[in-house]
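First, one chain by itself in structure tokens, the form predicted on its own.
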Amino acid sequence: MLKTLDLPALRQLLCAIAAEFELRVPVQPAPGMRLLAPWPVAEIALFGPPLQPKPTAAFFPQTQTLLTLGADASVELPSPPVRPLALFGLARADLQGIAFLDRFFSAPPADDVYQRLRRDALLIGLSGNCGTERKFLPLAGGHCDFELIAQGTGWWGRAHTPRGAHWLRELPAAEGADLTWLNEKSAQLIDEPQQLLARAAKLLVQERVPEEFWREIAARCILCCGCNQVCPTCNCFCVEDQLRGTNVERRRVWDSCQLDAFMREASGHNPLGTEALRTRRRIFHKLVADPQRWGEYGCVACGRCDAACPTGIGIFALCEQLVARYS
């Protein structure tokens, strides 16, 4: 059943959740720019483009610290979070996102630091009316406890977990809401990135894009990672250990696997010794080995890494060129 609630109900649910979790919510420090911030704040931005960093680094950071060291030899755990976390403000790709982690870090062995922050998570999206200038992003369809989707001035409340019903259940029915409309909107604007994404994804695992197409896009590429520091689904990291005082921390941190040192082996070998064959392994990584193992694509169609692409090789861009240039 759909609920209907406006922005006084909006803020008053916003501050019975944080009651009970860690609630971040989306704000725009600077125009052009939006962020979950810790609640309360005094404007929610309701509306804009994607939210930055990746909402996947609520439970995935950066910089993660895994255990550390005494002197005495002993190890101490990070602490588990004092509340569990709420992100409020999801988009349909930023859930997909999520939902792909949880499959990756959840295989075995089960990764404990990524479970510890997301375990016992709320999840709520936001769809309709709510992309840059108020454009229409596709409702959530799940991936999520509920969803509020944009309707004019207010929004209506969709439940797809018992949680997310708890949640609503005082809200009242918004009566009359049909979401047919919405659904066929949402399936179009879904399925034209999915369309594009399927027929470069078929190029390659045809072989029908020859090496020199990498060297081209290789050349262009500048080593700024920012295609992997953005996207929602990248999820290689490194681990480091530093010293702090007598202790010793183990922390994980981000990889990019634009970087020469990627896979460069203690003997000094490099399997992926090149950047064309980096930036071959990106895009196949994306489209051929990730439908391979895990039944979908490694990209969510959130435009994040074509938005931060200095050079314009981002997923869709290439895509683009691979599939004019050899369907």
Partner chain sequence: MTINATLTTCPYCGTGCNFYLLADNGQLTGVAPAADHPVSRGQLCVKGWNAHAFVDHPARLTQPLIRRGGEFQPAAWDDALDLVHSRLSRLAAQHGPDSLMFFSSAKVSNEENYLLMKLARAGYGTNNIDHCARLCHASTVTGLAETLGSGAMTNSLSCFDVTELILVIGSNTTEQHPLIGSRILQAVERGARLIVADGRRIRLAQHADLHLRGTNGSDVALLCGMARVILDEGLEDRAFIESRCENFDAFRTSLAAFDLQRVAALTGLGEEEIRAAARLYAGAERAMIVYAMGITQHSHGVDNVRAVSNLALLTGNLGRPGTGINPLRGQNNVQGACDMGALPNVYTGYQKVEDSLIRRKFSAAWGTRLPEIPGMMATHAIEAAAQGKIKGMLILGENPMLSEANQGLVKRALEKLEFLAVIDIFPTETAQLATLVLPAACYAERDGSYTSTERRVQRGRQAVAPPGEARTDWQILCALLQRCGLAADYADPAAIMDEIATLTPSYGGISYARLEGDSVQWPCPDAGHPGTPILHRAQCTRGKGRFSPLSYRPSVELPDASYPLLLNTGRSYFHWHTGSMTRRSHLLEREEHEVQLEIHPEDALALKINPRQMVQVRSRRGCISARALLTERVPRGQVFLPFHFAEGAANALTNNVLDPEAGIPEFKVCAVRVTPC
Given for the second form:
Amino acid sequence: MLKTLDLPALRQLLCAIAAEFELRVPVQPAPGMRLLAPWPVAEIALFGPPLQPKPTAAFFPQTQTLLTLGADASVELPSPPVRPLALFGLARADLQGIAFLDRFFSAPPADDVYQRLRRDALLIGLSGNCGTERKFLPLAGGHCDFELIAQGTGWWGRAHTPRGAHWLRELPAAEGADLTWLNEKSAQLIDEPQQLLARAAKLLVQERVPEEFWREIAARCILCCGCNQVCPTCNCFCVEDQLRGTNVERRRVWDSCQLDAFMREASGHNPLGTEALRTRRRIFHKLVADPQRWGEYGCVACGRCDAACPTGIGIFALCEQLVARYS
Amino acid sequence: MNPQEASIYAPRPATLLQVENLTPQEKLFRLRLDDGCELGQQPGQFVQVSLAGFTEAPISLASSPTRQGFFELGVRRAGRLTGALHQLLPGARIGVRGPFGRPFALEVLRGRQLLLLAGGCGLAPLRSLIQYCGDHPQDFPRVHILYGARSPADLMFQQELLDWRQIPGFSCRYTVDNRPATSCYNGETGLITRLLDEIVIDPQHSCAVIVGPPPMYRPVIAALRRQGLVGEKRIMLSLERQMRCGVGKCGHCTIEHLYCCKDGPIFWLEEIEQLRGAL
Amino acid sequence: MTINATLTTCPYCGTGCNFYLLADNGQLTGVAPAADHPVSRGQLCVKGWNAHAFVDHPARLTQPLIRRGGEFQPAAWDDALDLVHSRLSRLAAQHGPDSLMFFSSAKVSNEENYLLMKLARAGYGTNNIDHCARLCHASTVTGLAETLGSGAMTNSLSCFDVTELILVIGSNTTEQHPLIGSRILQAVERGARLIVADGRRIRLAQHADLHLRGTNGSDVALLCGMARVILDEGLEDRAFIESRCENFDAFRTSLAAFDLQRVAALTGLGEEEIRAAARLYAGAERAMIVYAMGITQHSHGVDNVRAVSNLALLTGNLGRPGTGINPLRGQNNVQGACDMGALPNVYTGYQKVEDSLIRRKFSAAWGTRLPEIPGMMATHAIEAAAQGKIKGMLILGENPMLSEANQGLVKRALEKLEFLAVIDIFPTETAQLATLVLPAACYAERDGSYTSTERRVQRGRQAVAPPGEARTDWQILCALLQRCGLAADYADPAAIMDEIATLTPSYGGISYARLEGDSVQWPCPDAGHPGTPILHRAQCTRGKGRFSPLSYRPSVELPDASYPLLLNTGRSYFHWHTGSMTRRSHLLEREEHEVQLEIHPEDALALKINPRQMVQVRSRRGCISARALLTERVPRGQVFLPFHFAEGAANALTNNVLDPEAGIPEFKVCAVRVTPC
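Which structure goes with the form predicted together with its partner chain, now that we have seen the form predicted on its own?
Okay, now the whole complex, with that chain kicking things off.
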């Protein structure tokens, strides 16, 4: 059953959630920039561009302590958060990214460092007229405890888990609310990028993309690694040790498959030894390897890598070229 | 899950029992877990060796689980961590995670005639299988060991190469690419494929296992096929990658959709031959 | 748990990207580019994405250290500051104020550069203050000040979006100013033409209409040759020359020596290539010249800059969108450090020390007498210290042990000092030689303003607390100013900027209140002024653009039988200068953890060097080991070394011969011998 809320009700709901959770909500520190900030905030950015950094960073941040090694070979694990996180304002693509990482990190053996932050976290989707300049964003339809569908001046609340229903229980029902056309509109929005990815994936599987294409794209890549940094499903990391007194803090740092040393071995041998091979890997991994292993694309169509790429070779730009040239 | 329970990234302390020089670049480290447990590895598996301040490196197990009370690692000095490891003396404590990875398919290899081929420091991981076979003579009646190294000084386990010849049903031949003029080495020279071409095998009842540096795979596979080793579950090989976590998380060892650390490092040839960048 | 995001300016190159530093419980966890910022536009390079990584490195300096009996021992701040002041003032009293030298830093804020400049001049009575611009764009500051009246980038980064042609000479832009490099790539994508003049096959060269792989050090010949073609073929902008320029006839006469045949011989290029480049450049309605160290770091660096300036004046490519002379400044605040007068001959805003009116203005503002004679350049100060003429030095955030040419000389010089104080964030190679080391806050731990290559003044903001007892540079400098008896009770950097604005016409309208909104490009003389994206619009800053007659001077040390290869040095993409920050940033150090010598495969074959083999590189001044990287990126006969690695310091080899006017060393050309280890 759909519930209805206006802004005061939303603030009230968030206040209630903040009493039990470490709540983070979107704020807009400057035009064009939206990020998750700890509650309370002066003004919630209820619409706007995709969140930066990607919301998956709440559970898998750019730098994350794995453990601390004592001089006596003892191992100390990071303490769990005092209260679980609640993230509000997640778009469908953000939630899909979190779902992707959930599955990835829970594949046996489960990654305790990820789960320490992810366990019990409350996810609250935001859909409807909440994009840049209130552009319509597709309904989440799941992967969260509940979602709020921005509708005119208020929201419809839609629970996806019992926990979500619990939080929405006291809100009034949205009389006569009907999601049919919103669902249709969402399906259309979701379909278009999916079609593009599917067409590109097919060309890759059929080996119809020549090396020349990857060389050409690689020549435009300035190795900023931004595509990997902003991608909600990118999960590669490297590990560093930092000496802290007599202890060693071992932590992981987001890595990038576009870097030469990503796979370079100590001998100098590198199975991904050219920029062209690494550029191909970036796309192939998302569109062919991930579906083969996890059953779906490693691209949630959020558009972040296209926005972060200084030379215009994000995944959409690249797939468009690829489809135009080799279909 | 209780957050205080063990982490998949937490190394277990182990103590260095013995260090042996194998070659100028390689040493054999004998270790025991401090908790007294056996490591419980299968031949072909690896551990993540942890040195505080140097992170971790994947190292193949060089000893068979049939040798109890310790495990052994053959380590080439190549980077910062292995360099630091080479400085350690018996009594030193290091961290170990594992064993990890898919081992040699003993259930398939059992009863077959085996061709075990190693190049360079690939003999260290293969040694775990050789020891295992030697300790189960009834399961492995016929084992050919072929080993190629760059030069006489690079030959690892020189005494064991001779000892293995003494095991009933075993043969062991080795060769070096180059023999320096000053060397007193009087063994064979040439590529390992030459030794392979000289061996007579029964292709219907044989399996081959290859562990070597990347350039070795294609020529050796071609030579094995000339010997009639075709079809599924005939050739196993071990792929080396920059495995940073050993548990399929860090992403450094992917080969297309496979994670070398979980789906490998031991593969049947047909599983990876068509994958770009595997060989 | 507290999470915060602090908008600040990237600490690496001069592009001026802004990003949010993300902190969790007072610990930096990452970086997010500023989507709305006119330069970053939601994008960063790999160094920017990892700019948080070194901040909490365990090697950070956390307490003052004083050398006692050869060992560094922790000291109290007051004792350390007292010691700095007593030693510097005693040396000044014994040997005169000019026995002191102050090195400022292109890594600290405008306010901090201003304070150190004030400390040297007003506190200790010497104009001996300089910073690493001496090693990068001293040639530009000297050359463009002479020809145009202002030694800064004439145009803005947004000009790349409207230009028709870009001539990149001596700048590996995609690696050294990656977000400017990417704008060049995007300009090419939308149809702009690109000429790359660089001996190395840099990434931009793959996208160029024309790649001129001339000999290192032959730029004057190339640029004058192009000018000659333009004049011979009547492609010059007559109207611009007549209305906006002077000294044209002398310039034209000087080109007699640059006939194409000679130019081709000097540069190693084909006559047709040079002609094609000239026609392309002159044929564009709007053409930008982009240059960097490939132009400036020569014993004839100022001549190179003059030659660049001539070409732009000749074709009227100045004062309009999409044109201009665009030196790319290397450090995030090297423009600001120059603007703030951390130079031996000028106060803030390039106001001359020798000008008595100016001197009187600063004297009145600071309440003390000021020295009249311009001070010593950094490079000369190193030589003077080696000769025992400079006795005491204060080095703020610089690491000359790795960054100056001829490391052997630098080491002798620093070791000979009677007193060396170093203020830094890490125990650098230079700090190791100090009498006293003060721990400073890094960019993420202090407020301040920085001026980017396009003269954009913008804020840096504190995201986390400094480690241990480390203090911000401005606090340290205030404490020293007070010990000199000068008023220095600034509440914050904003108050320092207010003082700068009152003394500096080009910064007159700049205040922290204003920088809270959009950043602003100087000159900005008053609060109502919108800033100046493009210089020299109606006329040049000096009035007329001045043509410079030039003659060709070869590099000083060219390959010969004993040292047969030409050594070129510079930066790599993943590291920053002396590596004190990037080599402590895990991902960057992982990517490139050792010094590699780029050598052409045919040269390697002739020298029996295998791929990845360790080699010895020897010059007349030193010898280092490096790993050979066989690549056709370098031309035959040339090898390239980055200078980031203490364990294989390129500057142990480089030649400290200086440009006579700008005092910049010839980092781009010396002769070496390479042998396998």
